[in-house]
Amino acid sequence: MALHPDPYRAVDRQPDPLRMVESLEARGRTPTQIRLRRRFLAFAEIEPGGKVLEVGSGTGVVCRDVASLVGPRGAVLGVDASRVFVREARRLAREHGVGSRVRFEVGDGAHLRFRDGVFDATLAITVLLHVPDADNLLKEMIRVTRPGGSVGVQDQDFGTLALDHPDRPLTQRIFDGVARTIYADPWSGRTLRRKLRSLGLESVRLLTDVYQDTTLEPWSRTFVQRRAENAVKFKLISERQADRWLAAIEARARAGTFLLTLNFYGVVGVKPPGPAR
């Protein structure tokens, strides 16, 4: 069976899944990503001593931050479909000194093995845009959250991706075409508030934040390079056009005029008493 264009649909079947591990960790170290992640976790009000589940935990970047918030009396569990990600997440948690209070398991977020109401908070961060049926995953997150507990989701929205580039039509072709081909819902971020409200959560709150880069940081450089590679792969543009597009980006970086921004939407709701919808 051919691989889906979105590598996160089948991480363990990719030619080099460890490259994806390195990419997630590099993104996690980016100063703007650190700010985005920690602002959202503060917004989600993760409390000391809490029991927290992250669905789609990847290499454990978020879980490691959550571990510092729940403290030694708390517990953090990450679930991911990738065996490679889970193995590496365990290793990295040990290296960061939080291996004793963070666990990782292989599992399907749409079919969680846990009984109802066992977590104080459940999280899914930059996950739903990859999921063909996000509502099923959200229902499972709600099910395993205790009444009065919180469900928090954060996604970027590629409809808000802005790059200051001299060739705007080519930029739009690359960004829109690649996003439509790869992601289940490239515009997931703007739908999150509506989704959580429609599934019966209460006190639903929204935090809008922006990834901003004016220096072409390593993660941003990798991002635009992969967009160009995929645009060629998907026959949206030629190799010559890709080279010209990337050269203009590098030129703006050298001139100190580079600008890339992308909106992130974080939404947190409270599970009410009684059955979920």
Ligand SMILES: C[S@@+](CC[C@H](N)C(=O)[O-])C[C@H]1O[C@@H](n2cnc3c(N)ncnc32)[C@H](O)[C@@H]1O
The other form holds:
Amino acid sequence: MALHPDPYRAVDRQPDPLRMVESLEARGRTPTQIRLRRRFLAFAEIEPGGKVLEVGSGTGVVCRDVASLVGPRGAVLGVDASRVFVREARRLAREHGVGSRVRFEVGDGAHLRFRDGVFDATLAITVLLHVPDADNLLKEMIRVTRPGGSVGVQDQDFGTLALDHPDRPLTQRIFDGVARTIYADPWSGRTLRRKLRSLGLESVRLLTDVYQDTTLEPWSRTFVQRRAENAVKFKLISERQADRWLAAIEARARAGTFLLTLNFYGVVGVKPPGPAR
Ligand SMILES: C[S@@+](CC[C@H](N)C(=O)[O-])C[C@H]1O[C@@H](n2cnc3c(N)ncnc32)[C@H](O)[C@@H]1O
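Following the display of the form predicted alone, present the structure of the form predicted together with this ligand.
Below is the whole assembly, all chains and molecules, this chain first.
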């Protein structure tokens, strides 16, 4: 079967899943991303002693932070569709000294093996935009959360991606064309509040945050390079156009005038007593 253009739909079938491990870890280390992630986890009010599930845990960047928040009396479980990511997440958790507090297992977020209501909180961070059945995944997260527990989701919204580039039409063609081809919903972020409310969660709260980069951080550089590569692969632009587009970005960085921003929408809702719709 042909591979879907979104590599996160089938990590283990990609030519180089370890490159994706490095990319997620590089994102996780980027100072603005650390702030963004930790602000969202604070907003989600993860409690010491809590039992937390992260769906789509990747290499475990979020789970490692959650382990510190729940402390030694808590428990953190990451579920991910990729065997490679789960293996690497276990290794990285040991390396970061939280191996005994976080567990990872392979699974599909839309079909969780857990009984109803066993977690105090469930999270999915930059996952829903990659899945074709976001509502099924959310329903499963809600099912396994205890009544009174919380469900928290955070996604970028590629409709808010802004890059100050001298060639605006080319930038639009690359960003819109690639996002439309890859993601189930490139504008997922702004839909999350509505989705959680329509699935019956209560006290739904929104935290909009911004990834802001003015120095062309390694993660942003990789991001624009992949966008250019994909735009060529999807026949949106020529190789020469891609090179010219990237060169202008590097020139802005050298001149100290680079600017890229992207909104992240984080939403938290509470599971009501009784069966949630
Ligand atoms: C962009 S990564 C995010 C990883 C992590 N949450 C983070 O923020 O670092 C998206 C993850 O979702 C996983 N994923 C995609 N579809 C999934 C599904 N149906 N069930 C479980 N995981 C899934 C991918 O394997 C990948 O690890």
